[in-house]
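Starting off, we have a lone chain in the form predicted on its own, written out as structure tokens.
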Amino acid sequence: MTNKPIIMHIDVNSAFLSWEACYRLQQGDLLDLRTIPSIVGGNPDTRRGIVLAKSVPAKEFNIKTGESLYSALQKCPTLTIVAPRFDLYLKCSNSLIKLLEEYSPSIQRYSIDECFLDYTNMEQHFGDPLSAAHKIKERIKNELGFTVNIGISNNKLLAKMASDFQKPDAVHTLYPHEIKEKMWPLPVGDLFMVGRATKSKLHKLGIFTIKDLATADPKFLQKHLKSHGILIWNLANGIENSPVIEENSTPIKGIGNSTTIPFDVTDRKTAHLILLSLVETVSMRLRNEKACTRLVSISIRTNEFNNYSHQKKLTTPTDCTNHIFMHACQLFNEAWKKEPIRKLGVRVSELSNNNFSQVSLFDSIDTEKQKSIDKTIDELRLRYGSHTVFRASFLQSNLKAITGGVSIEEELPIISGKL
């Protein structure tokens, strides 16, 4: 046994694209998307939207996650574009978790394509951490068909940093005694919790590497970056001690869905249809988590990249699609400034267990009837696909790329806690 925790961070390489490629090969496709310049994202027909995942050959054209399909096609005109299938990716993610559960009872899903595994005191069952990580990596490749990177350390931060080292299909360690050699020489922007804005501020302060940050005066950082300066100073020194929280016991903070629209939305009716599509996905996931929401929020991005949002606290928690849609439309109507829209988002938070939600006496909608309808639709879509049942309002709509349960961008449930 060991006195120190042993944490592994498992990160799927090019997750959406790898899962899409594996599924297609299993269905008899002869072409492996991972071997050609290809991406998952947007709409292959209209060639609008953003890049969600890219193949290694696509990286050679300097194609980046998050950039527009238009920009990616300018770099590589022969690029293969595949529409995302989030129901498939969630199944692949669940298969990964199921395999990892054989090695530890404590697994925390950090996102759809990465998780933490607490390997503390498991050596007696599966060998030393490095050997076990290689066995896990090979099992995933042979049994599930895709590759992962695994980082190993004594805390979650360092394990996550280690998994970002040379990719793909690799195992790396980053123990505290290896920080100076392996982590400090890296650009400061590679450190967890240092985003684009923070990186720019640090550069103005003469801090360009993680070592520069780690050896800076904490008081100096606090003066310029407030409490965030102390946080990232600790991270640069490898100081982090949050536990691996098992998925079943992890409270979810919120569930959201957003879409980048391939044209300017200038009328309320079209905006409401897009909101309905987003709400349907969010509500289905909310019910899947057996939760109700007390807070609904919407976000708007204009064609000039101005962002604003609006939220409302509900008197009665709900998981009903129509209830949430009604509030989302109300919020949109109050917030929209009549500017052309290029992105819309819906998010629910302040969640509670739906087994004990109290119904308002003044609720004008038959809640039990609505719950029964939602349950039936969920079951049909899960069994036969997201397009099995769709709203009549979508029949005459030209929003096929972003309605009926298919959106260009999605967020999985956001899990509470830091790392």
The other form holds:
Amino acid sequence: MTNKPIIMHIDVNSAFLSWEACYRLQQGDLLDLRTIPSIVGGNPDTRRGIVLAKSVPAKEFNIKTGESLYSALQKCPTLTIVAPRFDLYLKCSNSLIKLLEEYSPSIQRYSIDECFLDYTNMEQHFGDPLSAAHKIKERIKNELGFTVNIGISNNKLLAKMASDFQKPDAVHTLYPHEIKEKMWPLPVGDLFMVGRATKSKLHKLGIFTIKDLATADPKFLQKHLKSHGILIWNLANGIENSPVIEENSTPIKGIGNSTTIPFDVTDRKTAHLILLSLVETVSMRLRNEKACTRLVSISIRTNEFNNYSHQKKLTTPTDCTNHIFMHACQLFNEAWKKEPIRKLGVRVSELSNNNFSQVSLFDSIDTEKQKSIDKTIDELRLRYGSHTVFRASFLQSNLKAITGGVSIEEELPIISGKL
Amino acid sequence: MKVIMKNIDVIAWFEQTKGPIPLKFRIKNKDESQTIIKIDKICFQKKEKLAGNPMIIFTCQSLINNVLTKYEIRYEINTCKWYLYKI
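Since we've got the form predicted on its own here, give me the form predicted together with its partner chain too.
Okay, now the whole complex, with that chain kicking things off.
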């Protein structure tokens, strides 16, 4: 038995698009979306138009994930756009996990299309890691119809970096002795945890490749980037040793929802209604986590893409829809500068347990009543669908009574920034 | 064979140890009339789960208009629907 852990990172190639493509093929469509310039994107009519996933031919038109449908269509007028379908993605993701479970008991679902598999000591069952990875990759392709990249290494970070090397449909290794030759020549922006902001800071310090970062003095990095500097220096040297955990057990620090509104909001009443519809989902999620909040914040994006937000601390923790809504409205009234609004968001944080709470002299008298009505509404919505009961203020308003999140969001794994 | 992927009505029976076994199916023609086809032989069957959507695939043959024709029908497990996939 070897003592060194062996971790595989399995990453589905352009996940949303390949899943849609293989579903369509199964349903008798003769065209494979993966072979033409195509993207999965929102609905441009409701202004939720960004590219969520792209096919390899679309990549050749320099279409990037996250850009607007409008600019994507300018780059390639013949682009095929398909709508996202989260229930399908979840089904595909579940079947992937089910197949992987045949190879190892410990699998961490990192996000809907990525997971880590602990292959330590599994050699005696399925052979050496490389051939097992090839076997897994081929099985997924044949049985589930989509392609994956598999990265193999001794820890999660290196495995994740390895699966990013060359796409699609490939297996890569990045063991510690290969770091110098395979990972160091890459630009520093490719490193996990180095985003846009950190990248530009590092460039200013004269660090352009992962090698520059790895060979830099950690104290120097700490001075400029605080603890994050040490973290990325460790990552650049391939030092990372978090275990493969079955469930994402990272405690939730905050809950928020936001929505891009199909039209520009110019009056306070409509804005309040949209806030209410967001608070409905946020507070429902909050109660589902059995937590109370002490900090409510709202964010506004104007039609000119300016963002600003406003937040306040509460004197007593709450999980009640009406209370949170009241504070959200107050914040909105204070912050809004009367310009047309494109996007609104509500977020709660500083969560605490809702088992017991400090009662305040100034509490509204009806807290218990509110609690029981919230509980009843939650139960009704859970049992009969989220739109069984909604507030009368939404009648004839043409607004959605509950917004934010996807319908099956509770089942979706939470994507955490940490490994 | 050509892919057509059309909904069909099916009479099938379920054996204790096996899944469904189709006996005959009915398909709507373009002029709204219906054609019933008896399945003479199931050549083979297999299960697939492309895109995480399990289906049982039956490759069958029947005498249609006095021509021995091979075709493929599919049972979608999640929705309990039958399709004539290609003929």
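Note that the rigid core is defined as the largest set of C-alphas that superpose within 1.5 Å between two forms. Computed from a prediction, not measured in an experiment: that's the story for all the values here. Numbering follows the first chain given and starts at 1.
The Cα shift for Tyr308 between these two forms, taken after rigid core superposition, is 2 angstroms or larger. Once the rigid core is overlaid between these two forms, Arg109 does not reach a Cα shift of 2 Å, moving by less than that. Core-superposed comparison between these two forms: the Cα of Asp212 travels less than 2 Å.
For Asp264, the displacement of the CA atom between these two forms, after superposition on the rigid core, amounts to 2.6 Å.
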